[in-house]
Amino acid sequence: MNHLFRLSAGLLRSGTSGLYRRGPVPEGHVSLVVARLFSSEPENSELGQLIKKDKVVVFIKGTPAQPMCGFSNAVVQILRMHGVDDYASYNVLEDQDLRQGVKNFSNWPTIPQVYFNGEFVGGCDILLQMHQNGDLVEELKKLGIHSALLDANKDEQKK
């Protein structure tokens, strides 16, 4: 990661147009890569607005009704178990700029990504861990969302 920061700082200091050459390249080929290491201000602003628009925001592959990968499905199922139905979902498969932009914005390399009150929570693994250790119930409570699992636990205790 430090390599990316050094590279971007070097590009900014040198005043290059954002293109750099990676080597080695096969003879007769030129490899130019756009150095989009940092999102432009408008993209950051747009993503910032998206993640703050709702209490819970997820960037997934597919839709909640039809997730297109197992990790996205797991995030949807965890939220569903907690009774979280009112959340914003963005399908990154429909927009490659959004897919890469959200990765850059959060500095997290994978999808799905989950945000609570405009703050990055993590991906599937983090949400699953929070679900398993009970932290997710507490975080939802901070958002003013009552976890359905609390009601399920009360029902089981009555039996």
Contents of the next structure:
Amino acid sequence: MNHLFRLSAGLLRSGTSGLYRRGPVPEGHVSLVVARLFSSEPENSELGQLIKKDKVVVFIKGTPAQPMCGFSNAVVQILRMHGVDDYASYNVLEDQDLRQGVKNFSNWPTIPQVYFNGEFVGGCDILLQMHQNGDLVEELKKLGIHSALLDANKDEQKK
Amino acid sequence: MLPLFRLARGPLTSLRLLPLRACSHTPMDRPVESSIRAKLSRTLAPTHLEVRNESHLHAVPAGSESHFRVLVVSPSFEGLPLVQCHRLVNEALREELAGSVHALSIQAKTPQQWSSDPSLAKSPPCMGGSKHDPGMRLRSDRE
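Swap state to the form predicted in complex with the partner chain from the form predicted on its own:
Now the full complex is given, and it begins with the chain already shown.
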């Protein structure tokens, strides 16, 4: 917890927001978050802003390049299958405050957690079911994301 | 050793002898699993319920009750979005999820959905996360 206090003090001096980005990586981008997670207005809290910064936001164990949990890996793989490679990914194993904070914020007890356009979608089970029943293609379309599986289906039909 | 039998009544109300399934565990050995069954039964009145302890598939000590998969078939889910169905299950198991249950896989179906697809999903392979998980270590330190 001490490192959070030191960093928070630094933020107060500099006046910057609490979000650090390590820069884009080929698949998703990983951010280290020092967050003011508890706010009397959850929508305006750091987490409330975080989930709206990107169209697709996931909270997982590990990173897209190296997931540390089978359920988190399933989320990463599903997004990969649909060709979604530009999304925000936050590693809850790096920050226990973030890990508990996102559970409180979402009122959802487990990780991974998926957000589309600032709206909570669900965990691994829900994303998998959406993938299997075709709903995920439709939801990505609403985000302006063209699923790669649509192209794969077209190629199959041409053969 | 003679096999053990129990008495059962069939459709014709005649007594039948059925072998007892060998059971090395009692509900007292699996308090969390028992609690999960009881709470889901009480709150969601399922027509079909399966509760599987999948802890042995993960990097946790033998005998753990930390990772579960549940299949709940209930008319309570009629007309609800999937996330809301899962929230009902989460709410029923709030205490367990705040306690020793570290992961919960949920399949929530209406009776109609279950009859058209009566299959239990499989969990993805463990990637050993619990070994590197400070949250799991903290929990085991507390226990």
